[in-house]
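Presented below, as structure tokens, is a lone chain in the form predicted alone.
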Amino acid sequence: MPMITAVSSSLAIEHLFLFQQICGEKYVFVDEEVLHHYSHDETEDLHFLPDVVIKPGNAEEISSILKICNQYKIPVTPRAAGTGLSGGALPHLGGVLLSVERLNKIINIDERNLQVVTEPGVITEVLQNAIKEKGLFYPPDPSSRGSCMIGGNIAENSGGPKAVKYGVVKDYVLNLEVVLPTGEIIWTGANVLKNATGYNLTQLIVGSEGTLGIVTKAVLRLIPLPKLDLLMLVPFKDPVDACAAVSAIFAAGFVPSAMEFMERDAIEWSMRFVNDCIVPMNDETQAHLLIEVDGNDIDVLMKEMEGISEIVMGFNAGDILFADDAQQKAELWKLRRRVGEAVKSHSVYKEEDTVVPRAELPVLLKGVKEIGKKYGFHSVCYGHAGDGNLHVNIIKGELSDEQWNGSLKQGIIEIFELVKSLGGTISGEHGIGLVQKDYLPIVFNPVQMRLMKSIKALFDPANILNAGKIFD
């Protein structure tokens, strides 16, 4: 065992002892290799150290430590894989890094009545796949699905390229297993489908980012899985006529089971970084729609394909890439889904999360364009353009460190201002966390934050459990 020495005003050696008694010395870590690890998720390029890291096995444990960190005011950062881009997972004030990542067991797929109850550290694909093997599914798939967990998930109300026709995180969540942050264990609701009796405790949790509870069971409502899928890659001349032709579609009659916006950068970046796909481009591609339909008929699906072709092209698109097989399927999504990766592989940089009606993305994807040449930043857009939410993630490059920490900021705020003109909100999935509070305030009025830090309090007297995302 580590020698263990006082850390913080707040976190005493007799705190990490009784740790120990609750979890095992095996659970607690000081050591400086486990604090570092534990120090970031993927938010920029941020990092603070926990003065410890615990990793429970059961809500009872959980219970045991918030209830010692609630008497002696410590603070606690709860933490499912640390794949979030808003530094919901960051112990910026240091104390308790509190881990869920042991709770991951599946612990029921119900086929009779299509739910499962699960834990919250089990990864979102391997949950995905278990109930694949069933004929069910689970729709919300984030872009990390490979690594990040169902905790996280329900802490952010995450989204993903289904979530166009299936809905998001909050639309699956029936009933949850609460570790509330003076120790109390409770569920929040009922495993049914319609629930009228009382405030809606589970959707109140659901994308609180860690502030209320932590998670220690969910039980998740699941539908048929769709048997057939096809899934078409659309160049066009103009981004703004790519985001343009995706409100046509609708208006058409057309519900894609997926469709997402890239720019030219973000393709090609993530070609670059994933160097096994290549996807043919001439000099005029801008940008691309990658479009998915599923269902349970081929006809069906060959149709709505024939239909949404014959949209795009009054649109300006070029020659469609339709998928041949599953192989090639896989490939396609492989490069939407590593762009991320790919533009902070490329260069340190900032991501927006934003949001409007669909209708608006043309006018959203032109204004952050103005915004950038007027700051003097690059940006490269993709995202959920089904959904009307863009990723804007503003590229470092050459600008200063002066411009960086300093004038970015207003160009920022444009852009969030012109999101809320637009109908929209500054994030769609990623959650406010640490890094985007401060600019809550330009879609919230003080009525609005005044609530919302009153149900704060009311959950967390002593203001311990991820004290200090969302807002101060």
Second form
Number of protein chains: 2
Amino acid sequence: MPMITAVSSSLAIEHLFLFQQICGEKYVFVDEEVLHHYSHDETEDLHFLPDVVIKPGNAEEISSILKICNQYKIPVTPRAAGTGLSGGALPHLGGVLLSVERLNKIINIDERNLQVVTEPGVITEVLQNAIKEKGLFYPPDPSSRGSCMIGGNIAENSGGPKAVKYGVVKDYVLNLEVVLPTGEIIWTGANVLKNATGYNLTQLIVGSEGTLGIVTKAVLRLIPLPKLDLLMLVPFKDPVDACAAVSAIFAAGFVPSAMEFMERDAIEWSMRFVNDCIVPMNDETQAHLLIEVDGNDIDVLMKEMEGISEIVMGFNAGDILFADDAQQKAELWKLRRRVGEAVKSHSVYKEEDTVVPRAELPVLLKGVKEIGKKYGFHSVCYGHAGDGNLHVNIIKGELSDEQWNGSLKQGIIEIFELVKSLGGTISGEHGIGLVQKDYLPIVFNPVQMRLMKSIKALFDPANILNAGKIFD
Amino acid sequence: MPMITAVSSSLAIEHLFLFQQICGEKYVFVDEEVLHHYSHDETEDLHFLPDVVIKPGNAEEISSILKICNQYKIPVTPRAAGTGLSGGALPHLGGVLLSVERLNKIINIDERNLQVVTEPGVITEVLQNAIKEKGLFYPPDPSSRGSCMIGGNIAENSGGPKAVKYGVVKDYVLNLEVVLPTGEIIWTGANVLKNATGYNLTQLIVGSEGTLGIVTKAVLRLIPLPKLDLLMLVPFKDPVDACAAVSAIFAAGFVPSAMEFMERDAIEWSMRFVNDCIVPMNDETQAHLLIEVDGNDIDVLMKEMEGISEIVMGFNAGDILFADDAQQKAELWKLRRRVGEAVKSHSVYKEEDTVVPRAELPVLLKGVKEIGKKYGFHSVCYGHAGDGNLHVNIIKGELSDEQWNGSLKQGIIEIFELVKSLGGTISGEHGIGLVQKDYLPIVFNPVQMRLMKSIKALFDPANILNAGKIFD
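Next up, the form predicted together with another copy of the chain in place of the form predicted alone?
Below, the chain from earlier opens the complete complex, with every other chain and molecule after it.
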């Protein structure tokens, strides 16, 4: 048995032996290198060492582990790929880090019923590609799709660029096999498109950030794969004009399959980071919309592109770049998808995942900039504008550590209060996790908080599963 | 004060005075005629007299009423239009029948954000038409849309013919104002298209059949209104062929905006009932599919119709009737929409709302007929085949009262066990309510039942709100 670096008060040697009996010795890790590897996700620069990392191989093993942890009140942090941005997979209480990475099988792509049954440890892009090979489509695709896993996507109710036309993860989850914190294994619903049978346990689990149970199988709805898409990049002098164009496009009856907003810094930093895609950019350009339409008829798509072009021209757009071919499309998408990493590599930052009704985007963007001026911070904004989902990246830049860890918090509170006043909320797709939970009372009053905490207590009476995430 | 016909053990005269103070005397009813009117919904021939009918005018009044009922443990049955088919609005415990019919305002159709804010007492078709006038679309449309109310649709997570392309009620509800059984008024979410902020209370309320709270305002997502649609009626000699054609159409990449199945009896009885629409019907025809496609480009729709026609021909379809004009479309839809009433007027019946993965429909239909032979009952089947949602109407016909109230139950259990074995469940859109609750343990084990009952207890500790619905 390897050396143990740290054992929390509730986790003892005999528990480790039990875990080894359940999963086999080679899937229970206490060596420092592994603990370090699982001490962080993609949230800022936060690290917390778990006491042990366990990689069970199936739902029954997870059930046995949770029964022990439930009995001895050992904290358990479930983890899929660890690409989250709100600290949901951070083992901040030590204890067990439970990785679902070995549950990585696509169990069945059911072409007759347009459904897939998958385990949670499948990489999202791997799942999407396997489905695409059958001429089918699973639309939710976070920017991290190449590395994130479907289990994490379900935990966070992830979105991505296609959500604007096709919806988010919750719109595709039909049924889940879940191990409850007390160890029972249940299915939450049925493999059907409509269900009016009891309470919607499925939608209670989706987006619950691993606090109510660990998903071990998911039945997802699929749709036919659209055969064609067209992509254009539209520059604007005024970012507020870009935001205003967004709701005008929908109001005119168009439903693009992507409608992404990027401030100049976002695309510039991404070009520097990616280093092999160049978008010609006028000095005056301050923001872009990346707009995609998809479908099965080229004439219809061309007409839609024309119609959308006319609308953006009414908002002082510059020269539109129409992607010529698959390669140029891929390059533009690469630029967009890697903005997050580019910002991260550029500076220490905090990312806020604001979401408002889409026509309120211009007000939100102006407000964020004014609040930035007041508190002395620079922000780089980008995101899924069609959904009203604006990622506000606050850059540390010249801010002192004192400002960064002190007065900035008040600025973030002001942003969230603005978001709330516009009918929005504080996370569109990243979740609350560890780093946003102090802000939750801005959008929920004590009655709502009490209901949610009571639901947590009902599923997890010993408070072992991802405790201290979403709320204390 | 009018004469009181019956007062349950927990409801006393002084409570009636309190209700009068809250809502005004004229909105508190104890006269027999009113009590009788609210003693039934559209479920079989069931009647239960409430002790009092109250028609509050806003959320605050509902809150005050519920606080009193919570304190004195008075049963409360919430009711919208009373068109439900599972007995959700039946006041089977007496007490207060709380009608939301006075909360009947469309508060705001927000054309900028493609959202509507509405009260629960608005008739679904009235809401749809008001939205349509703005060039927008709210798709969920139960067959009873001319008389049902949006609050009831939310309580039951209703579907309707358009669900196959556009989804059910839950896919359009963004945020709800809800009065909890304890009297607090909360909003469940935010007015946004994506939300990863805490547990999904919105989806817990949708489909909870009025057991967790009373919805007093709903924020619903809207989409652009498709400009065109085409409709065809396809006859089949073998109903099983019709069912098999359904999944083949989707597997070929088509997504019709309606895909309805009707056995011969259904359409014949409906023609007799409606009495002004005649569909030519070959003697050999035993079932029909009513198939609609919609969109904005006539060439695309024509191509889709051609493609679908080719597929159905592979399943021994007869001569397809293409609807010529708006009038013929309206007639065909009228026939389909009134099947339920036609069956009801024809015989005493029980309606089962089975739903399975769509490719399992042929197996389900065959199974239903075999079980019918075994137990000696005739069934008329129709429904939303594209969703795998088959309404099985069991006709009393020649069955003795003894059989009807006795051995038939075992036949229904066999149908539901078949449904479960196919990955389906016992209600697609009608809910469990009062009349299906005995069957719920077929699809949920004790762990799932315990979770649901605990959620109920958490929201409604005194068990006053629609108690004894869904489960005991």
